[in-house]
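One chain comes next, on its own, written as structure tokens: the form predicted alone.
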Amino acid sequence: MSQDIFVVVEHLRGQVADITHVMLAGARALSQTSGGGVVAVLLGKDAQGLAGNLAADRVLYVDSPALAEFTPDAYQLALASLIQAQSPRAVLFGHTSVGMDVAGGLSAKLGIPVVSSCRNFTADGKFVCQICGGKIMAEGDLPAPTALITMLAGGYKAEAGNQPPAVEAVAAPVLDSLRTSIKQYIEPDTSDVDISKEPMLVAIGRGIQNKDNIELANELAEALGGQVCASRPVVDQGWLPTTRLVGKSGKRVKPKVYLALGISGAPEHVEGMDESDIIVAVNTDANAPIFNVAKYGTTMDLLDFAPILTERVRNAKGG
């Protein structure tokens, strides 16, 4: 058994996902107590070029036509072979649709426990998990000898490597008789505004209460020169299109100002907006997790707050 911390690189169509860099930072922190190194595990086909910007001590690269596109079957088989051969202390996955799919299957296949929704690690190597929609933090010792961990965004600042790590090619196991394959990518609607490029966003959540109240957010966004976006409950109701969704299953945004109205701050939402320059939270629940990431906040009812702020912004602009 080694004390290395493996990080499974999440990438899509030639781009490394931000969560990968967050995991590498977390792995670096965990390696200080494990005594091992940070090892990025890159699976793909002709994808070794993605290793150049990873903040890892070394990269294990598995190349196979079956890994050209992500499928849980192929990833699980490739990773199972690596884990059995090298027995790392921990294997980090993104707490994403990709990471959770692979980690769950590997846990069942190898009989290795999963630590889910991990936000960060303590100085003595314990995990800290954010559960119950982010309202409870659970701490504990990592299972031994190997633990699978799904990492949330927000616990560490994503950092790229200063110099290319050494890349070690690893032979792929037999990857045939796979149950799933990628047929095509369905591109998102591009006719609406691209919220990922907006410098000012007014985000609305369950606290908006009903569709008619969205007009309050629209008026505020117009006054501020921004756009309206939303958390999952608003989109699920059909009040706003999926192009306005922020979070794990929506878009990742990095505006200069992110004004969160009536949003609780579940990890799935925070993952999509935690790198905003300034986060302002408006929520009547003083214990809402959104206040953990906000720079400014108030427990005022958003239905009272939005019209007041709109009026003051308009007055300040002379209109």
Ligand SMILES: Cc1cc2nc3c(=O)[nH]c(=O)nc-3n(C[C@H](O)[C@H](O)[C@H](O)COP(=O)(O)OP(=O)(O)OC[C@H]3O[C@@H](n4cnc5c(N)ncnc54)[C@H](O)[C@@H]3O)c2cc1C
Contents of the next structure:
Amino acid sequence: MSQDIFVVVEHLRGQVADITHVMLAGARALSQTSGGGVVAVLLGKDAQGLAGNLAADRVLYVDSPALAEFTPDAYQLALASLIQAQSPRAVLFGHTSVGMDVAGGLSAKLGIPVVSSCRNFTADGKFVCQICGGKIMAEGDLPAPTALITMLAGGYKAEAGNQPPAVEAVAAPVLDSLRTSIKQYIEPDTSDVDISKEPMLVAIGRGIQNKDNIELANELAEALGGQVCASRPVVDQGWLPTTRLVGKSGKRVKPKVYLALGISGAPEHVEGMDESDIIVAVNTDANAPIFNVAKYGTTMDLLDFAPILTERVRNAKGG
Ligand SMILES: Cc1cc2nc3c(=O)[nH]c(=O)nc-3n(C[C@H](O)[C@H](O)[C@H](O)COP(=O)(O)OP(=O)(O)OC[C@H]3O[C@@H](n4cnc5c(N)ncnc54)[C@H](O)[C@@H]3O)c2cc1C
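Provide the structure of the form predicted together with the ligand, given the form predicted alone shown above.
Below is the whole assembly, all chains and molecules, this chain first.
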């Protein structure tokens, strides 16, 4: 058994996802108490070039045609064999669709526990997790000799490494009889405005209460020169199109300002907006998890807040 902290590199179509760099920073923090190294685990086909900017001590690279595209089947088989052979202290996955798919299946396959929704590690090596949609933080010791951990964005800064780490090729296990394969990528609808490129977003959540109130957000967005986007309940109601959805099942946005009106801050939403430069939250519940990621916030009723801000912005602009 080793004290190394493994980080499973998340990448899609030639791009390393930001969550990978967040996890590497988390692994670095955890390695201070485990005493091991930070080891990035990169799975793919001719993907070795993605290792260059990983802030890891070394990279284990598994190359196989079966790993050319992500599938939970192939990832689980490849990782199971690596984990059994090297017994790291912990294996970090993104708390993302990909990470959750792999960690859950691996846990069942190997009979080892998953620590889910981990935000950060304490100086003495305990995990800190969000539970109940982020309303409660739970702290505890890493379970089992090897723990699987899914990491949320937001706990650590995503930073690339200064110099390329050493890359060690690891032979892939037999990866046949896979039950899933990628047939095609379906690109999102581009007929609407692309919220992922907008610098100013007014985001509305269930707190907006009804379709008619969306006009308040439209007016505010217009005054600010921005666009309106939404959390899932608003889109599920059909009040806004799916092109405006922010989060796990929608778009990842990085505006200069993200003004969240009546949004609780569930992990699936925060995953899509936590890299905004400035997050401002308006929520009547002072304990709403959105305030954990917001730089500025108020517990005003959004139905009072939105028209006041619209008027002040219009006045400031002279009309
Ligand atoms: C697999 C999966 C994928 C998902 N993908 C996404 C996704 O991509 N995007 C997404 O957003 N969600 C997603 N979800 C849903 C997510 O878990 C939450 O349910 C959702 O984000 C909650 O939306 P909300 O914050 O608008 O609503 P709520 O959680 O109901 O929060 C509403 C908030 O409004 C506040 N409020 C109420 N009235 C007012 C008022 N008058 N003024 C100010 N504040 C007020 C309340 O205090 C509350 O905090 C996903 C869930 C799953 C399981």
